[in-house]
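One chain comes next, on its own, written as structure tokens: the form predicted on its own.
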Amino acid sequence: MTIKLKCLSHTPLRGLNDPAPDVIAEVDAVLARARADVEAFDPELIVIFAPDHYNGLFYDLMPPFVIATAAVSVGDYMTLPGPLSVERDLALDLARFILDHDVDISLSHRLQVDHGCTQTLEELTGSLTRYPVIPIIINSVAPPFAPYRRIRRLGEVVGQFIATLDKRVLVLGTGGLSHEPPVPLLEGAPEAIGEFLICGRNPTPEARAARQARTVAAGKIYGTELSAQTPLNAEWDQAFIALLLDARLDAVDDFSIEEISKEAGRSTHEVRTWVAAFAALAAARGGYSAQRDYYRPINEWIAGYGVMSAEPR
């Protein structure tokens, strides 16, 4: 068994409200080194934790972990419609391991996945279906939420049942880092959205572009006196970054829910998908060494943007 870790930012809003060109041609930079190093590493299977942003998960059914055996992108905000190429017989190897293992992990035969999932996947790999893989959906954000130390937990177990094969691996975690687009709360919402909340799947195209629209004005005056989201917290994101390069991944069990959304942002909790990245990385392999490939806040993108490569001692 061979690993390696990318974990990415992602963002409903790139190619829609972008930044300047040379904050693009960074990002675009960074990206092609990834990919570059994604095409020479050629996974036989990828692994990747990801949100879902009340495209697939709704609250009449809202579990903490899904794990997919055949999974549909929904192609929000640019990302490519589709099938993706899921190992069923190996993701449902996984998800009795799991079991066995005493994590609850709900399974889905069926699932819709989206830009959270496969915008990662395309700028990797330009395709849904270039690799094998198996995905793992972490609730990211509709509280009420597992603990981080759960998630943490998670990711060793998978990381367990990766080192029983004998593929390359790649592991990747999207999301965060500091972070809060428009999504809406169950808590407090009009019947309408409430309703959505719960049971939106499958929306009208119109509804679709009604709500990207909702997006990319957020992102237009965000950062800015108009703006009601919670600002970027470049602070907070180093912080964290750095706590993934020194390895200190018990220091997430005392992370609080109600402080990061507050300080960073409520969709900040995306960056449970690098939590539980790392520790699948470390669990597989005893022991990693990371590198901060980028980091820079976009308020254009609502993201504090970040990029981690890791790989074993």
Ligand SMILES: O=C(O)CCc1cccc(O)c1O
Second form
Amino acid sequence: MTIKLKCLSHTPLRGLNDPAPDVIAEVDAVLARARADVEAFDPELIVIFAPDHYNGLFYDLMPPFVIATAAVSVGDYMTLPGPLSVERDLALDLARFILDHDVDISLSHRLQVDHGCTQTLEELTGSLTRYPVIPIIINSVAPPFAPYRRIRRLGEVVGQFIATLDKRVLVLGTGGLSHEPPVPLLEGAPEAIGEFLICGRNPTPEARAARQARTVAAGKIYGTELSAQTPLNAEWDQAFIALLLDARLDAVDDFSIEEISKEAGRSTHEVRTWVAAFAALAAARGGYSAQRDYYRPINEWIAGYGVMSAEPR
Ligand SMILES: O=C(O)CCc1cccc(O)c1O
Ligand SMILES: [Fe+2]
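Now show me the form predicted in complex with the ligand, since the one above was the form predicted on its own.
And the full complex, kicking off with our chain again.
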């Protein structure tokens, strides 16, 4: 078994509300290098830990985390629509392994996924079907959340499973870092918004266009005194990256969900996907060496935008 890791932020505002051309060029160069790494590694399986943003998962049934044996992209924010190439039997084997190791993961035989899962797959592989993939969606936007220690444990068990495979496995985490796009909270929401958060799947094209427009409008003022959203927190981001570089993964057990929401923004919890990915790498092969490939706070994209790579020491 050989394993590599890549963790990247995602931003649906790319191409919709871009920063200066030199910043885009920087990010394009980092993504091109990451894509070349993936091409050279030629994974036989990709395990992607990703968030959902009320496109596949809603409060009518909100799992702390769920593994999909079949997944279809909703194609929001100009991302590719259609099915992912999920290895059904292997995903089921992984589901059984996780449950047998006392981590109570949910299972979906037909999950809708959004830009949170598909943008990174597309950026690193050029499609949703180039390589076999197993999506594990971690609730990162719909409180209450499982403690970070449970996410670390989930990653550990996935890593133990990966260690049993005779394959080249790429583990991906996508989301974060610090940021707070205008994702509504159920608490105190107007009735119509509450209804959407509880059972809003398969919105009309008009509703999806309106949501996209709201996010673009938020991106235009994000980080200025006009915005009510918690601003990016580069200090928090750099400390989180340092924790991963130093393999101090158990430090996440002390993370306070409320404090992170207040200090860095409510969607910063997408970093739970990074925690799971690094925990999987560490469990699969013990020590790892990691590098920060890129970091820049990018207000236009509503993202403390980071990219990291790691592999066994
Ligand atoms: O459509 C939404 O709910 C929010 C979209 C969104 C915006 C900026 C950064 C993100 O990570 C993100 O997911
Ligand atoms: Fe997101």
